[in-house]
Every structure is written in C-alpha cells, then in structure tokens.
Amino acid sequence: MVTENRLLAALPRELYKKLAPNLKRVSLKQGTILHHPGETIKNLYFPIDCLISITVTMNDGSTAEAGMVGNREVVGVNAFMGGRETTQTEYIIQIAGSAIQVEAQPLLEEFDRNKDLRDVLLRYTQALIAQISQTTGCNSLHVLDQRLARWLLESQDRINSDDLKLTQEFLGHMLGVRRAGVTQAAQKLQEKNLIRYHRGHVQIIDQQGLESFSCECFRVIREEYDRLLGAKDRDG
C-alpha cells in the first residue's frame, strides 16, 4: 500500500519539516479537474495513491493525454517556470485517491532560496519532459495494442496496484482513439491472459507478459526516472 509521495520523501528532513505547515492531505475524486487551460496555477499536488492525467484538448473537442502523474511525481511545476504561471494543458483525476496539496506561493518562495528543493524539482522536471517526449514518440510510431499495454504499466507503476478502475471511454480519451479501438486492443490483451477487464475494472494478471508485449517506451521512461530520481523499490 502506498503511504507517501516519493518526491516529498526524497527531500532533506529539515526541509520537509519546514514545508510541513503548508502541506495538506486531500481526497480527490475521479474526473475532478484540478486545472483548466489558461488558469493561474495556485496549488500543486503530490499524489499518494491517486493518478492524475495531463491532457490537451483540440478545437474539435478531441482529447489526448500528454503525461501522467503518480506517487513519484507532482503536478503543477509550471508554477515555477515564470511568465503567467499557467499552461495550456488540463489536469484531471484519472484514478481517485489522496494527495498532498500545497499552495504554489510558499513553495515558490522556498524554491527560490533553497538549493535542495530546487535540485529535486528540476530533476523531476527533466524526468517529466522525458516522459512526455517518449509518450509523443510512442503515440506516433507504435500500434494501439502496445500503447495500451504501456499505458496500463505506467498507471500500475504509479499507484502500486494491479487493479485499475477505468472505463473504456476514459481510456479512449487518454489514448486519443475511439472507444471501439480500445475495446479491440483490450480484448487482444485479455485473450493473451495479460489482463482481465470487467465493468470499469482493468486487472493486470501477468505484468512480465504485459511488459514483453508492450513497446520499449515503458522501460525507457522507468529507467530515466530511476536515473534522475533514484530507483524505486518495486516491492514497496
């Protein structure tokens, strides 16, 4: 069971104690939008056992996922990038759970004067850029079956659970494809005994098999996160 956010856990103890009065644990429901495009980012969220998608929406209303954020990450780092402290993307809760919420302003003030905090958040930003870059390549070059396998593995890795509460419609939005395409891809994975899908639940029943079936992108992203932020305890 996940009990902490790994970025917060990576901070020096004295720095964490200094930030603690500004940290608030919150429960987040599936489908909640934390940030709309163009809004000023007022809060950052460090997920504990929830999953947050960073999505882009086109003029015709179609939506696709640009990145995902779980217990190794934080959503809202654009607040430190200057300018209007906003983004064209949307942050939406994909799997319900809890997170640590912190107002952007006190964290930004600490970011400006504390090298330890700055180092952790900049390394994380580099990892997030790697994730978004690899996902862009994956979406352009790999078939839907492999993309779905990669997506499920990335989600599992971020909430430490084999049971993912997701509808095919939601998966279609995240992968930028029609629901029928997700249905066919999920059936293929199910026929290979890699997953089990039933009424909004996807259960991964053969993780190693799913990794073998997936493209190389899950491995590449995981290795880059491990290099920049430290290896994750896969059994924890």
Contents of the next structure:
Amino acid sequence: MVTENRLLAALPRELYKKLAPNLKRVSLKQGTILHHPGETIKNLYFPIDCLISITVTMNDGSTAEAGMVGNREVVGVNAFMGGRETTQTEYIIQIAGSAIQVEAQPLLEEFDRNKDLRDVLLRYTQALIAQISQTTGCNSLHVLDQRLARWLLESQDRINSDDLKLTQEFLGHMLGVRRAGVTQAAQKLQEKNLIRYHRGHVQIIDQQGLESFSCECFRVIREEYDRLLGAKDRDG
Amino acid sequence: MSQKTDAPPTILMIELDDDTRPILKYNLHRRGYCVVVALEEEDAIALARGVRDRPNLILINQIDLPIDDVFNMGRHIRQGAELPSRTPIVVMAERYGEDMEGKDVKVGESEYLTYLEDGEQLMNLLHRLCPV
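Show the same protein again, this time as the form predicted together with the partner chain rather than the form predicted alone.
Expanding to the full complex; the earlier chain stays at the top.
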C-alpha cells in the first residue's frame, strides 16, 4: 500500500522538514476538479494513492486526456513558472484517494532560493513534458485497443493497484473516443485474458501480456520517468 | 442448399466511428460471425444485396443520430436489401445513464435497443438472436 508521494520523498530531509508545516493531507473525491482553466494556482497536490487526469475540453464539449498525475508526480507546476495560472487544461480526480496539499506561495518562495527543490521539480516538469509529448503522438498514431491497454497500465503504475474503478463513459472521455469504442476495446482485451471488465471495474489480470499488447508509449514514458526521477521499485 | 447450413451467420454492421469499427469487426469475427461492414444506408443495401450469404442480422451504432432515425435506417436497409422482415435490427445506444446500463429493450417485432454495460452483453444478445 502506498503511504507517501515519491516526489516529496525524494526531497532532502532538511528541506522536507522545512516544508512540513505547509503540508496537509487531504482526501480527494472522484470527479473533483482541482484547477479550472484561467485560475491562479493556490495549491499544489502531491498524490499519494489517487489518480488525477489533465484534460482538455473543446468548444463542443468533447474532452480528451493530455496527461496523468499520480504517486511520483505533482499537480500545479504552473505555480512555480512565469505565468501562475493554469492554461487551457483542467485537473480532475479520476480515482479517489489522498494527496498532500501545499500552498503555492511558500513553495514558490522556497523554489526561488533552494536548488534541491528546483532540481526535483524541474526534473519532474521535464518528465511531464515527455509524458504529454508521447501522449500527443499516441493519440494521433495508435489504435484504440492499444491506447486503452496503455492507459490502464499508466493508471495502474500510478496507484500501484490492479483494480481500477472506471466507467466506460469516463474512459471514453479520457481517450477522446465514443463509448462503444471503449466497450469493444475492453471486450477485446478481456477475450485475450488480459483484463476483466464488469460494471465500472477493470482488473488487470496479465500485466506482461497487457504490456506486450499495448503500444510502445507506456514503456517509453516509464523509461523517461525512471531516468529523470530514479527507478521505481515495482515489486512491492 | 445443403452447403449453406455450415456457413456462419452474417452480420451487416453499420459503424461510422473509425475507432470502433475495426475492433467491433474483430470481436464479431472472433465469435464466429461473418461481418459485412457499411458506412451508410445506400452502401449497406448494395452490400447486403451483393454478398453470397445474406445478412442474418443488422447491427447499427447510434452515433449522433436520434434513435428513431437509426431504426428507420435499419428498416430501410432491410427493405431495400430485400431481407426477410424478421431479420433482427440491433441498435447500440450512445448516451445513457447508469440506470440503463445492462438493458436490452425490444422496440418492435424484431428490433432491439441495447444499452451496453460491457461487450459481453452485446455478444449474448447477438447470440440469442442469431446463434453461431
């Protein structure tokens, strides 16, 4: 069971102690939107066991996911950049759980004077850019069943659980496809004995098989995250 | 005529969505169906008339059309292709709440509207109407 955010855990002990008074553990419900487009970021969130999607909504109301934030990541990198508003994106809780909330202002002050904190947050930002770039390519070039496989693996890797509570409708929004597409793609993965899907629950039953079936994007992003943020222990 | 008894049933599938079409076709094939794919009404009629094994069932994804229009399309195809009037038409609903998930609603003599909660539900309905 996950008990901490790995990005926070990577901070030097002294720095973590200094930030500790500003850190607050919060529970986040599925569907909660953390930041709306145009809002100045007041808080950052370091997920512990929840999963957050970065989504883009078009004028006609259709949505697609641009990136994911989980256990070794943070929501709100704009807070320590030049423009402190979120841009066109929303951050929505996809799988409920807990996170560490920190006010943007004290973190920004520390960011400006502490190289260790800057190094960790900028390395993460680089990993996030890599993830978003790969997602853009994946959404354009890869077929739906491969993308669904990749998406399930990305989610599993971020919450360290094989059981994902997700509806077809939600998956459709995340993948930017119609509900029937999700239904059929999930059916295909199920018939290959890679997952079990029933009424809003997805269970990954063959991790290796799902990785083989998925496009290369899951592996590419995982390698980039491991390179930038340190390899993750995936046995426990 | 005797050789036709061994032929798998044929489903005429009208699926406009590019993402869904190849996967749905794959899943139907895997369950033993022959699949004829069309993108629109006229195309579907021409294909249904032309194939050696006449379609045993018409399957349509609702996409953005009103439900009545989709069933009318199915009836036009059935009529235009001179298929038996009892040839089932199955429409997959596009938008619905959790309360409807898992339901198959019979809307006519041989017409069904399905609110899928998973892919198995569709396969069960097709198998009931058109056994392999």
